[in-house]
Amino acid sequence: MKREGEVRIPAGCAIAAIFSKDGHLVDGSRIITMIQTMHERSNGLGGGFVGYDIYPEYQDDYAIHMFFDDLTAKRTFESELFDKFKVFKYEEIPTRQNPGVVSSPLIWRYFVLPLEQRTMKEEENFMVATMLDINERIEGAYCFSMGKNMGVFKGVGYPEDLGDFYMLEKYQATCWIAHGRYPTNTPGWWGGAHPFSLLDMALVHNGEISSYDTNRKMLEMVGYKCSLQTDTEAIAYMIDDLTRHHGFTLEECAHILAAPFWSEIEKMEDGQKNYYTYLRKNFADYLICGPFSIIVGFKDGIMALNDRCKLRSLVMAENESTLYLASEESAIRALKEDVDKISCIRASEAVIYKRGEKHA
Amino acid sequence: MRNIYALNEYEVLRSDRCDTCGVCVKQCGYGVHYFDENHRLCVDEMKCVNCQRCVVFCHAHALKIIRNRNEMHHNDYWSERERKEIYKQATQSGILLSSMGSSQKQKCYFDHLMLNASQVTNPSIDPLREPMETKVFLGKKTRDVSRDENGKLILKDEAYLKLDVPILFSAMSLGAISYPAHKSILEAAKECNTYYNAGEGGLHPDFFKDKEHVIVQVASGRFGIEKKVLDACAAVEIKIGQGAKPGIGGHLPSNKNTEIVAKTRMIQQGSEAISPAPHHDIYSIEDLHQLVMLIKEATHYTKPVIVKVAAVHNISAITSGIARSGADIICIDGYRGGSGAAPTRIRDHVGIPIELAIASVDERLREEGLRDQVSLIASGGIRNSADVVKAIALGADAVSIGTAALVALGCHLCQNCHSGICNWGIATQREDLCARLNPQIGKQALVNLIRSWTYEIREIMGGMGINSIESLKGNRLMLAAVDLNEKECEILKVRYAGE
Amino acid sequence: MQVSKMKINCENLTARKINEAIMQSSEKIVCENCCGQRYIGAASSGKTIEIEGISGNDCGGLLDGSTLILKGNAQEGLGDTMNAGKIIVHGHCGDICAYGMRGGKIFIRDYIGVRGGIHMKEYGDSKPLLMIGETAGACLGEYLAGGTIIVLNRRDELDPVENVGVGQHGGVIYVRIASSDERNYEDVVDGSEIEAEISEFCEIFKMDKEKLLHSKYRRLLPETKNPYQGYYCMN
């Protein structure tokens, strides 16, 4: 059977997030509770998590999470890694047996910094290029997380089983995002699960977008390689391109990805009208058509965004210390926390939190 | 010498329902129907071109035109057409001249591409309920984002065209077609919020006031091009070639160069209007850059420049050169594109299909990172809304229609435009014939057509789950191939149906 | 009263900047230190622009009434699709000058390159004039549809033009016949027919007009308005 990258696999999903507004730490069992509540939205063919601020002792190093099909792949990878990076620590990512999680690959993590000094921007470009190159070139090796002080944990199985497998209750994070996958078909490849991550950005997504090929071709023109052929990968690259290369804020980014309709723009006052027209005219091929709800994690912040027609469900709730996001309200209620307000996120609405300030 | 071998192409059949009212006599500009000295209604079939004017206008429905049932000795290789063309050249001598697009039976790739629709994994969208956007911008995209000292986005933009529908009207000169045909198209373009293209014959002064909807053409003959005309348009198109006759100039015969045509082209009435094959100031790609920039200087960078080329063998390299020349929009015209007159052999044998051209051009411009620097207009044989959707999914930003628009105005595709006699008042400059086309009615027909196609495009997009036409551009996952070979699929970058 | 001339130092300026400066300047402008910048004076009207140095290609393209005085030679594309105004070149001119010209006057003191005056045309009162002091390269006046081209052949060359007037279907071309040329030409006139033009030319370049007026000129008129009738066969 063909795996992601060789074939395009549409998928439906459940997504959830806990974001600590004041920086307090939350252990991984809480996010497992949320995603488990939405068990029906997954079909056991993929799940995953991302936690932020989980590696305080290595907070300045890139935390590389790797899947290896075999030891040969691992050895090839490591010989390249040690050539280019100073490796502060490397170890197998701790896991425990779970009956729902079978045929796992070798899962390792490396805390590294590039040997060569570069500017921040150049270093980020180097990291992305190096890891994507490894994924493409080294047979059986796959980097699925590369940010600083954060990490993705994903695989094939139901998300709650994977959370148990990775022993997430032992991690303390300021932000957790989870994903339960319902693909139409899958070869059961661990790399194809979500979140999809690039540097410190991690993204989960629910829905199948109909603009995929238009978005992909634009991305490939500007230098990305959509090797997984998944919507999540394409959306992540678009956000990366818009924010890192074009310097857009997340809010502007949301206005491009889920642009208002022309009929709405025409009703706006001139300043707003010109702003949205400029974005739509010049970045039309970044527009996402079709159903999606996404949650994007990044350093000290989170963004949730719904499609232009509100074709997927996404609920938010918050109290003084915490923001909760989930495909269904039940996932939030299951935490039995007091929340001040609970609301459905509207079409094209971007909910953006940065620690300490609210933007949305 | 006279073509002594000539046979009538058609038989004109008149049933006994005919009440000899004589409408057919009045309607036929070719003189097929006439009353003889005894006031008997007669037919000269030799003159009939099968434009159907008399058939449509016969209130008694007494007329029928059929192909001549006479059969020449059958030969699959030396077809009747081949032999008849030899008879013409052997007797009359000269380059065979035809009109409209190629009528040859060649593979049409549009007909081998099936469209996609959503089922379960994502929803189709009901265009009657949800917004369905067909607005398109043509021109360079500004991708380098800049901000002022307060971090506010600077909304600087290149000149562009803005269309409510992804359909423009193709360039057809005043000369090739009539004034009322031009008027109909311009009025329809205004109503549909798209563009009328004046063609290479200049812009009639009556139309100067509608500059927001006008594209003027700078062709090799430079007819009717001066500052005030460049000021009276929304965009300027440099015509390098057209699909019906790539590499060939144009000769508007003197009998079509009437007062109104002469005024528009700014030439002497009754002289031949000759467009040389190349622009003599463009012998190389850097010369194209020079002309593009001259037009931009002359218009103070306020208007996008379109470069129109015929789809020929090396089209992807050509367009990548054009994209680097400063042009904002490239129009690619496939070999099925129409013409008021083109050498038959050129029309039928030179160029490549628009589907393959668009697919390879889109791909090439992306490989070179130039796709956001230019917009693409596909033209040449767009017959219906499905063709529009397919052309866009193959990579075009918009299409332009010529023949389809003329058919909406009443053209029955007799392909005899070069005669200068058009009973429908379209491809003629004869005043009595021009008077037959009412621009008000013509406009309404075109508006109806564009509106109908737009509804259909919205339905097709809705089925695909796409609510903005921009997300259809180059979206080849929305196309599947049937009855195409691997090479064809590779060039079209389309998967086989079921794959 | 002499209107003061506005000076534009073209050194390190782009064509776009020069034209913007011209637009904002008074009527009389001097472009100094010009070195290859294109499109000077493009589509402009109402200005008198002196150009010092070497102007770039398409100088005076689409010119709409201004006067351009080139103190040096001209490059390619001089007066491309020019509509009205005047261009004076104190030197020679490159290829493709006056392409598609429909009005105004171009005076070149010396010679021009190939493809001069292709497809010049006239309508109503608008009749273009291209006047060349010495010789012209191949294809002069090809497809000429209107206007006047005059080759003065001041240096008395035996063949001051070649391949002239192919496809001419309007307008008129005069080529001065060298005094040593004893060949018979079909249509020969003296300079009186173009006295006004010769006078203007000689005045501009401070030359003696008598010799030119009393010379013989080949006159080329179109044989027909429809040179390509019979080339086609209706299918």
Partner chain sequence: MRNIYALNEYEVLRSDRCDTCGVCVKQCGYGVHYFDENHRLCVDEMKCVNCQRCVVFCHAHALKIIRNRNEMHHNDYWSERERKEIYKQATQSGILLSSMGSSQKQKCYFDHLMLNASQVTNPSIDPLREPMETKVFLGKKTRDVSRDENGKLILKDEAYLKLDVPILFSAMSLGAISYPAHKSILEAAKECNTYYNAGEGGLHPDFFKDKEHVIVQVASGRFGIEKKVLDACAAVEIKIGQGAKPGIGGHLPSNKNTEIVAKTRMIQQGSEAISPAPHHDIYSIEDLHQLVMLIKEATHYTKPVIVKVAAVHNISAITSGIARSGADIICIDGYRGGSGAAPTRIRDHVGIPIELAIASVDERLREEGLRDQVSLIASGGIRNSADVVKAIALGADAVSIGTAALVALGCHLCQNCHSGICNWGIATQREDLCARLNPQIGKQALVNLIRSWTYEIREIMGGMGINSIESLKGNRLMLAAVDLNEKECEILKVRYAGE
Second form
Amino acid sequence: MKREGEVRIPAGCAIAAIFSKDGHLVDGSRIITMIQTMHERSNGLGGGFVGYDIYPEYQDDYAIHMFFDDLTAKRTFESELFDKFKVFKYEEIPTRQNPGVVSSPLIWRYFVLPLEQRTMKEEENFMVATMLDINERIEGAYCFSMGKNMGVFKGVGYPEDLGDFYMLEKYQATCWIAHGRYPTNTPGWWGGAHPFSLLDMALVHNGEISSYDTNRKMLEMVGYKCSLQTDTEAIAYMIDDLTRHHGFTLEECAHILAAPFWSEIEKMEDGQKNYYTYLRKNFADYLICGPFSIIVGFKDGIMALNDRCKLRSLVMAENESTLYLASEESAIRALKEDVDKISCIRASEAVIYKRGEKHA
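Structure of the form predicted on its own, given the form predicted in complex with its partner chain:
A single chain, with no partners or molecules, comes next.
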């Protein structure tokens, strides 16, 4: 029997990101290198990536990525898709054989726009409602990505094997985010791998949400359906709801998701105290309890956030042109890039970078 200290027990999952601050393109082999360095944090039951600005020829169209269990599910989905959308191109997503990736579903992508003219807000609501409806109602069909000029690539396997499977070295992106999964309370399956995506927002998560039932019940009351059998799905929906429906910034979202303890709020100055009291009282069901670190991608930007006690590691490094994020410093060092500074993200701290903005 191995004794304590003789076996490594990882702190569940690995997350990593490369964000081009000046808009230069990075091929997918770089993010694969980062996530592969943290191989022991995964157990082969899930991995995935998201790349931004990878479809410049279809940058104004929604890129819908789909899993199908069989041709029946594919035909059912397509019969409805062609009724509601103008489809500019559809094809099987290119893959190559990899011994670490087995039993893959049918994997297709569709570049589309809704047939009916709507305001931007109405169109976004329509797209999200369509995605949630597909995942809940069409048996064997799972929409896992539907943003513009971005795409999610995920599945069951170690993340480096999935990166090879999807041939990510052939894609160029201004932002890459990756996840290596170590599921504990939820199953490892293709639809349940990270990232989770709604419109242009995509999220990866390391940790465990003990408040999942509270979060899920609240989300279902406002129209979201949690059908992908993992707690991380709820975080993506909460961020979508807070930003699109309540009008909060991502920084304000962080103040809600990782709100200070009441004991800390009591010690604040009146203005700050009133602000956090309002958020805690009015958005209590959005609070994430339990250990977590998350990376959130969005159009031309990225956010990293730790839980209130910093129970999951998250390291940041940067130079003039690029920001790097990872669960371990070793993943950043593996790229052999010169970085000006490297630091750990603090508890409840939201680090937000938007392309073109200066940071101290």
